[in-house]
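We begin with a single chain expressed as structure tokens, specifically the form predicted alone.
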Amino acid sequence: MEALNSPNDAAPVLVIGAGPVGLTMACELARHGARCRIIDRAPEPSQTSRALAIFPRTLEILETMGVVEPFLDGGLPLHGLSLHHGAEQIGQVDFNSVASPFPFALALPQSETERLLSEHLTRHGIAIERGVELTALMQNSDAVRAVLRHSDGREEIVETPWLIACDGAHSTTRHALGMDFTGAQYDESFILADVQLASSLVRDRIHLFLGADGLLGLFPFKENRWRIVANIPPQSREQTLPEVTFEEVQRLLERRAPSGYRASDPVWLSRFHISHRKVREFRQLRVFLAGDSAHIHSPAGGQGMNTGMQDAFNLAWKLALVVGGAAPTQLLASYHAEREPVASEVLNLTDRITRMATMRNSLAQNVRDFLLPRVSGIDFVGNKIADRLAELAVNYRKSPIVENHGVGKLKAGDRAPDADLRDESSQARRLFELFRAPRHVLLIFLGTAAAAATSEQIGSALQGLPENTVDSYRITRGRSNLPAELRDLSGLAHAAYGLTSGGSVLVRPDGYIGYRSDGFDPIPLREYLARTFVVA
């Protein structure tokens, strides 16, 4: 190929892959004002259910994107996880304890998730280009040149300032870059079936049956359907996997579930191997990897699609600021710094769950079945597990683009909590409503009257910033007469942020705290903003 030219500043970002991760990326780039183009090699959208669970943090993301309502209308809320051994329930984890507006997992087939995100993308004026695949790419410090093949055989060469690989576990982009996908395949194969099910199980929980010969997972979703997942111990690692039959699914039910459970009307049967793999770097020059193109792991815990969508949510606002000239390109280095540790932790978590659920040693199984009801019955432990599955425990405290001043349980890098407030007209407002704007949000907690007297100086830190990058709100505590845009009558918002005596918090567009201080000194905030934005 000939040498690359620098693409025009208005050239669109190129997103490869129109699954949930690529669609989230494209929607978010558009919401933040960055032009993008999204392609997918498949001629039609997928019709299979595949990923099924949407957890609370991802629902919060969908709310910020302005699209959560149709998801809630189409999905089935699942309020917890029940662990069984035969007919006996031996443990449970409840999601009702998670501190989120969405204290549940939502069961919704991936095909529906993609449909809803595609419709949302259409409202942003962007159409998915189907039957178009990436076949080659080259890049330098200024641009990426991608070779695209259309369904009619025509080749197109496009130059783009940034390319985002959301093209799955068998990523063409990753292969074109020559990036290693380090990890291994599990010995077990898995069977999946979407069926009608006659059983006595409640339909607002996930049910896992742990038995001597393996795991059986039953996941309810709408239209009275259930997802059945079961592991099959290997005869050998290289075994050829035959097509799964409905009779095999029914035999697994009879062996691993209580007697009398009967499946019917199968709409999808599949047998597959699973792996745990990850790239070393989530970025190579001007190409970023997100979702399964960067990391794959066991479906245990239902974390895969959720983690990938959160990859996209993390990267999109940063890339939009850089493309728009409002932030330096150095901001983009934080994508790998923040998301690679999350992916590593998800790989470790799902690997532990998988090995615990599929262990074949009878003594180890007995120990597991003895401990599970005792451990999960401890509220603190159950709540920790729920927070991990909900992905509310994710934090970026070690990120190079967060800064914390002062003490307190909540730190810069943590997810910003929601809280109920009142505006100047006494109308109810939620902090999460403020975070829906595609901008940073500076929260100035006035706290005590003495602290409020020194708060005015912090506004000077915002001078010279690019337009429409930071919104700011003053928040009083209790029934104060101080001038402010919002009132925290209960004081719970101040308490949630650990700033009962006052302080300042800068919340990023992805809902995480970038800067937190228990004071109002404008100098460190100004210095922080100068590293984040291009300041005049």
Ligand SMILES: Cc1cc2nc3c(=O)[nH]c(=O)nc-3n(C[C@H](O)[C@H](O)[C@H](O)COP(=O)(O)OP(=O)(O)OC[C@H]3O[C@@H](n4cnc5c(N)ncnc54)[C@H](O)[C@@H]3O)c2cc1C
Contents of the next structure:
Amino acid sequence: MEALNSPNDAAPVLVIGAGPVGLTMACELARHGARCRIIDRAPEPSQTSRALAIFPRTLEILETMGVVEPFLDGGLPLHGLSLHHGAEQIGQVDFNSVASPFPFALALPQSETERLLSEHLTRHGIAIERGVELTALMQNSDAVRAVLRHSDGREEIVETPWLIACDGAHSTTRHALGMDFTGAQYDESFILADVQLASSLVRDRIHLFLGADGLLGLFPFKENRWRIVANIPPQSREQTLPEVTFEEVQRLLERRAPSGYRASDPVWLSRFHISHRKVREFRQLRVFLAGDSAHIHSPAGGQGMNTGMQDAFNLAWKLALVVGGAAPTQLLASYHAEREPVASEVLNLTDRITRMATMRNSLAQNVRDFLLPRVSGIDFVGNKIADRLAELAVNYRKSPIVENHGVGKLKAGDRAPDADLRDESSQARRLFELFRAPRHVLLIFLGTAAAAATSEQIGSALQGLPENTVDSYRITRGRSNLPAELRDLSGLAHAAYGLTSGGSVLVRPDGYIGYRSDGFDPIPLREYLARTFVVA
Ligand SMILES: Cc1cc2nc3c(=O)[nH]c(=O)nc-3n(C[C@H](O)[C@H](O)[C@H](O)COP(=O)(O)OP(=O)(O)OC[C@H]3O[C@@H](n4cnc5c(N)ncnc54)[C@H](O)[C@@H]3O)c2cc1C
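Could I see the form predicted in complex with this ligand next, after the form predicted alone?
Following is the full complex, with the preceding chain placed first.
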């Protein structure tokens, strides 16, 4: 057995698992300046397509991470979802109207997502240690002790201050900590096939066919390929399911899609049971769970990978501040407080979609098929569904680390919206560009203020904060001559933040509003910052 690595010579964070969630975690820790080690028991990256849809909020975080371009180059934008009953379209949800620079879902096989994130991690100077498996762990209030088995059989014991379990649905970490994974398995099994498809369907939308004997989902992706997903009514709850045959896939197409659709050239056929489960706590002492290790849902709605990547995006900046000594460890309690309700909500949403899509009672099916065209056609409903699938409706308003002063639709805990501005040399700047800095961003909207917040006032609010933790910008509205770093000529940025008369907003590094006030008062802002950071 190899000598024990002490916490001092090891990286302060050990990430278990190099799936999409572990990779996001490691990339984000690196971007925020925290060293980490990432291991995966698989000797090679996975080659299967699994999660196919990357939703707008995830594309936004990829943009913040500085890696969205190769995703956009490699993926196929899907502008909405069409519901069909036989040859008739009975409803639709459109992503075009979602308020995001990426108003579409991007179809890209998960193997590609993992490849692009791995390459990005390499650019951060971090190599994935493959063929290294976590086999056991224990912890106390000072450190986590993890046993790692290398592919040559060697065992290594690592002591690390923090361990992040991104080790998937069958998480070794979760088992080792004896954490319950509460939920159940669906009776239905599902068939999945990646094929070429001859059909009359447009290739920029997801198509769902609701039929008497079940659901058929057709998802286009690059190279003229389609993902077919279909539920199979339960015959037994046996775990061992027969292999899928290509003939079975073609028969499903014939039964559930309009006539004449033909599949060919299958590259991946799979049959699986799905479950909906969640841990009660996303953290146990010095161990955090993220992604499938903490929550698994039905693939209906395609939320699993997206939600997991956002778990990592939520945790990384907090952990980086803590390991860098810039924030107190109490900040980390907000990870569970913020992400557990999101996972619960995703579980409920995907469960409802699954039960509705796979209902077998013909009366209930008739009610569903009667109601769907009516409700999904209503803009309000359609937009709400699109926002939820896009994960733009997520907010942390109830978080213990957000603070709201004043009124307005937008509140602390909400995702900070994008807006177009001009800088001092009249160059166009987007707020989302500013949010790419791995720091908090203080926006002081001057609105109709007769006098600008002075640099002394801003300085007094930020005094004594750890270095490089908060950027600040004053923003004028219209043609004001007040001193400021940015100008909101149209007034749309002020309006987007509900601060036409002025106010202040502190945007966290994950793009959510930590603090919002209808005015600029350095004292409560200073108190908020003093709770968030370690202040000299
Ligand atoms: C057929 C299918 C279709 C899906 N479709 C979608 C979709 O359309 N949209 C969507 O959002 N989600 C979808 N999902 C879900 C999505 O694939 C998962 O949510 C996603 O993979 C979770 O990522 P993760 O990083 O948490 O876990 P995983 O991807 O499971 O990665 C875990 C990693 O940890 C490693 N590991 C495990 N144990 C250990 C250990 N003890 N030591 C070291 N390493 C370990 C594994 O080798 C693996 O690389 C689908 C899933 C399936 C199976």
